[in-house]
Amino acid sequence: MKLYSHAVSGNCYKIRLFLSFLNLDCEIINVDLLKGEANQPKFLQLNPLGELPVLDDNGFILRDSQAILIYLAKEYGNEQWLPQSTRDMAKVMVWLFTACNEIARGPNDARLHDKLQFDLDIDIARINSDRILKIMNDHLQDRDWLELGHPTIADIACFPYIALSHEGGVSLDLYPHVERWVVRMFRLPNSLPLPQ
């Protein structure tokens, strides 16, 4: 198994770690975004739109982390990863969506603009930032994770750019409940540190 990845990429990350968690053995192989790799011809025929991750298990191909997330969930995880039941995918489902949405759209955005110089609209990313956390917070109310109970690839897909979201100056400080998730998710066995 290998992973075309970018040390700085919260999505690659969040596969990292998901494997990390499954204990599985993959071949990291790393693609500088900065410096134009992605757009090369050889990354091209794996990924035809230049983004990262991109999973090759034994010649299968999978691009975006989302479906990463969910391919690995089903073909080396468990129910506890992504459950059968059709209620309770959805309910993780969401998260993953909101992952690639707004959260994209508002921490992610963030950090891109602060940390890595995007030219992004970088008071509507804070906004969106604000949006989401509130709303991840009272959800986070009167439990540990996102549904279910446990740790689903829900609260993975989400981490990533709400741990890092003080790169993009936006802070968890009036977020506790946030804040206590993150913390859980950095005790969870085999986790990882946070990408630089």
Given for the second form:
2 protein chains.
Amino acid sequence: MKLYSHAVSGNCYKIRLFLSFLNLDCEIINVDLLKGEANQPKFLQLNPLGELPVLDDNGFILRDSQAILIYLAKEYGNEQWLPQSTRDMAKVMVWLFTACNEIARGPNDARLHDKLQFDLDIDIARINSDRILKIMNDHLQDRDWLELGHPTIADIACFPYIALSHEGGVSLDLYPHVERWVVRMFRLPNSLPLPQ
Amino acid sequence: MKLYSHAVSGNCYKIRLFLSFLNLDCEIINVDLLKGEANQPKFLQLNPLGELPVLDDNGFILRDSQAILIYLAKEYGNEQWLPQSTRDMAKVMVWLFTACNEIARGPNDARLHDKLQFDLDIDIARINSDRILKIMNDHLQDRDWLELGHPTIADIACFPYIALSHEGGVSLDLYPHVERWVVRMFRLPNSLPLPQ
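Okay, that one was the form predicted on its own. Can I see the form predicted in complex with another copy of the chain too?
In what comes next, the whole complex appears, and the chain from above leads the way.
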């Protein structure tokens, strides 16, 4: 198994983290986003969107961090990470799309602006950040994990860019239940340090 | 089964379309997005994000259009719409996240600006639109459907805002394979007219 990845990316981190939780061996192939290596013709054959991560599992090529989480959970995980029952699976899926939408347009975009100098509207990214953080804080008020009472790929999908919020100028101080959930994620066995 | 929905929304349309494909009876409850009804306390109890659609299936409340497609496919559909095999499911999932990310930030945002006067960067939305349309056009060059040779929830998730591109000032003229796929979608049995 090979993962095309870059150390700075939170979306790549979430796959490396899940591989670590699952104790799976995987060759990490570095693609330097900052040098534009993901937009070179050779890489675009793997992913025409020019984005990381991309998984190559014995010739099965898959793009999109959330889709890769689903694939790894079904292929190598167990019901803990992605339940098969329809309602429980749907509850987990909701948060994967939250990671793809509200968190991407919030703390992820804010970090792209502040840390990597992307040209985007930082005010909107910070407003979006506080909006989703308030909702997650309310949700986590009486829960240790996003759904089902234990860690799932919902937590793995949402956690990295929330934990990196400060790199986009977004503080978690107002969201103590989110902060405690982040600490819980770091304390899971085989956790990994955040991207630098 | 109840669907909280608004006629103008492409995300609500994709659920109504899938319900029609599945021949499922569903009570449609109108929530007027343009009058801010999705941000009223009563609705926020159903979905704290204040967004449509929301499904209520006999008390099981679910937000997010893509997650609702997954739920309906697993609960009421068959393997055609969402295959259970890991690799085929992952291929379909990739497009659900494409709908949630690249299509949402492309033709969907462009339409929100032009048709509904949302304050967002129309130039970026149009650039994003052409970027994903080119990729989809290449992908559909030798395919009738996005994956697996038949319609799946991948097509249902991606199709509405692509078909509505013109309402955001984005033309499909340069993307003939996408145009033909849109026509194919409209010709499926029990198809529905687009939102106005």
